[in-house]
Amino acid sequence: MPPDPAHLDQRFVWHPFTQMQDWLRTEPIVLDRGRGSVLHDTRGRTYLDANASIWTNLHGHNHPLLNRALREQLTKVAHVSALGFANPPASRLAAELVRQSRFRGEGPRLGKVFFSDDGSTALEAAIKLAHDYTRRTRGPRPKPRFLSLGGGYHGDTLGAVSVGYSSLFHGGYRDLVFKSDTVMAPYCYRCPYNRARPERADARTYRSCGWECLDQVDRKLAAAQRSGRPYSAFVVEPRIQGAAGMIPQPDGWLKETCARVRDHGALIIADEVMTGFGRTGAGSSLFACGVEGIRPDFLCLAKGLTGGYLPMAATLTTQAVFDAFLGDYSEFKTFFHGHSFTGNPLGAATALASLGLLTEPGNRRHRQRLERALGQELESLWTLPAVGDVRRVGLVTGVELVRDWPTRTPFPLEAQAGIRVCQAMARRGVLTRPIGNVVVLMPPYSTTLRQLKTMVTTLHDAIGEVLGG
């Protein structure tokens, strides 16, 4: 008989972001295979993938056009270096990012495209061209500074994490990170200014605020600038925080926010490793930039760009920017970074596929269905005292737990408070993964409204086997 793949795995693989000690405590679930929104375990259980395996997998397990594009590339081949060869899928995948980046909105026209590997480098390359362009084009001092969201987190390379610090992430490294600055978020729930009592709604829809959050991008704003050394780039996950707890924003703090970073003569950098590709509303564009009518500097792609087949990542940014490292070869002008696996064949031909499933007016139908349906199944949970807030921004959600919502007591992150949850769901045949006291739901445009249903059933039933309903 084979090895056990359960008995190799606890000996030999470190998982990320894990608690070991916690997992080798249990048989692990060793997922096999795969159709739709429908995973199978090699003990022959069925499970519902509520969360598209870890956001990527747009739409659903073993897509027949997505596996037909990827076939048939590796007739031809499947990897050629990026450095000093091109070949077609990436060329014509460049194209068709460029082609859907532009949508109508404030902000220059993205016109490049440098491929990585996954959202880490896909951010380290926006952060290091905007280091040089500012170098560049502003003098090589002031050094350049970076400016993001508070409980923000952007990947887990040196320059993504400096962006993008976590206490209970990063503290570790503290050390080996550069300096930048955080202005807050508008986390309408969990606002100190938000005078509001805690209603059973989305609390961006009943805050009570003078929007001292954008007061606050005024405040730093103008201190940068009266320090002499103003900001090169504002880092920003577009309509919503991910890894910070799925934290939305409230309308029109994003177009003020940037009209403001603007006004200072700062580059933008849109994370939308995780808002891309239509999760954030299935209207007429595929970014949530567009859906705000915001034009990047920088807009950073991964995750859903191959519909979560292969490890892909894009940077896009302006011909001005691209333009400032132009030069003779004596003068070493050449962005110097770069991947083995930089514009894999394999993964352009797939991403070009995921593409054109994303822009066929059916596919664009049933999400906008799928976002109707998961408002309404939604509601539901507002029942149970455990639940503090319900957000969503189109196919993104997050649940947060509380130990008392009319407070907002949170839980401890001792009490692992979402880690059982979602514990729970697993044994009743639903997988999805928390953010500490936030339960995640983010499935795969494949799902059925039967199956949506069965999501927010499980949750719901999930919390009150756990928490109490």
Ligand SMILES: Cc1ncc(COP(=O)(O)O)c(C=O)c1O
Given for the second form:
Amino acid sequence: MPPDPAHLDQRFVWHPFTQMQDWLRTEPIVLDRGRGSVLHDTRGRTYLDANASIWTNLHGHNHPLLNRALREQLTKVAHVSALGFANPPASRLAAELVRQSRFRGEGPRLGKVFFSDDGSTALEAAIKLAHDYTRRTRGPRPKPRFLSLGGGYHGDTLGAVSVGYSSLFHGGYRDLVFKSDTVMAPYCYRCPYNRARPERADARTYRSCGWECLDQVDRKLAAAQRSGRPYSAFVVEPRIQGAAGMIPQPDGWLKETCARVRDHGALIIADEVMTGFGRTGAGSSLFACGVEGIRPDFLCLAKGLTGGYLPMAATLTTQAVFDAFLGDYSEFKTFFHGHSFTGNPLGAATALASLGLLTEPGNRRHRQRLERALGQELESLWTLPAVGDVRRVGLVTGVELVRDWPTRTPFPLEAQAGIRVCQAMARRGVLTRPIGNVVVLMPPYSTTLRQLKTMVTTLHDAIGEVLGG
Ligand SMILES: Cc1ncc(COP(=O)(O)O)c(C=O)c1O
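Given the form predicted on its own above, produce the structure of the same protein in the form predicted in complex with this ligand.
Whole complex next, starting from this chain.
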């Protein structure tokens, strides 16, 4: 008998973002097979993947077309270095990403693609490029600075942590990160400027405010200008902040904010690691920026780039940024940055197949149907007293659990309300992961309408069981 994988895991594996003391208490779910939106474990149990394998999976597991693209590339070569060599799938993928990024909107055209491995590394490349570009074009002084949104999460490498600092996650290495500024995110449900009493509806639809969040942006930018140290770049997750707790932006906020940032003279770094590839709406653009008509200076992509198959990321930028790094070798203007697996052909071939699927009209129509159905199904959650806010953008949903909805009183984190609800969902055969008190539903595009209904009713029943119906 081969050793039991659950046993080996508990003996040898250290899991990310996991209190291992809790992990070691119960036998883990060991997933070993999947097809479409269904996953199977080694004990013969079946689950629906309602979290798209931590927001990566687009077309479902074990997709025949993605499998074929990967297999075909395997018969040629699994990896060649991008340090010194080109490879056909990476070249084609770069051209296709640039094509897809040329949506109608305000801002520069993206034209160059820097490949890396993960969301964090996509951000890391953008941060370094923006920093150095500003230094090169504005002169060595003043030192470039970054502005990002409060609560934003951009990855776990130190540059990404610097623009997405959270005292809970990163307090232990505060001394290692560089200083950057944040401005309040438009979190309508918990906005101190929202004077509306809670209703049984998405807070964006009944908020009552004077757009004070935009005043805050104005103030930040003006203070930086006055100090003689303007920002070099603004880092933003367009349309909805993911790990901050699925916080969607009210209509118009992104456009207004980006216009102000541009007037200030700063670059825009759009972190579409979570929002990219149609996740926020099956409109004509694959990107949340495109939906809002904002063309950033940097577009950071990962997670869904390969349909969720392989770790691969891309940082798209403009010709202007690229040109600032050109020169005679002896000038040492080279972007001295890269990874061993940059431009990996297996990832690139799979990404091309995924983009092909995404742009099929049938695929878009199905996503539109899923979005409509998800909106309707979610209505049922308002009957539950522990539901404070239900917010959805495209196929991304956050359900905020509260102890008392008329006062928006949250559960203390120690109560593990989100974790307990997700455990109850897993017992009923639906897998997802909470962000504190927010339960996430992010179905892969392979999900059928019936599976979608099961995901929502399971969430409903799990909340009822754990927190009262
Ligand atoms: C918006 C955003 N940016 C960056 C990252 C980091 O990506 P990765 O985990 O692939 O490093 C994440 C991960 O959840 C994310 O949601």
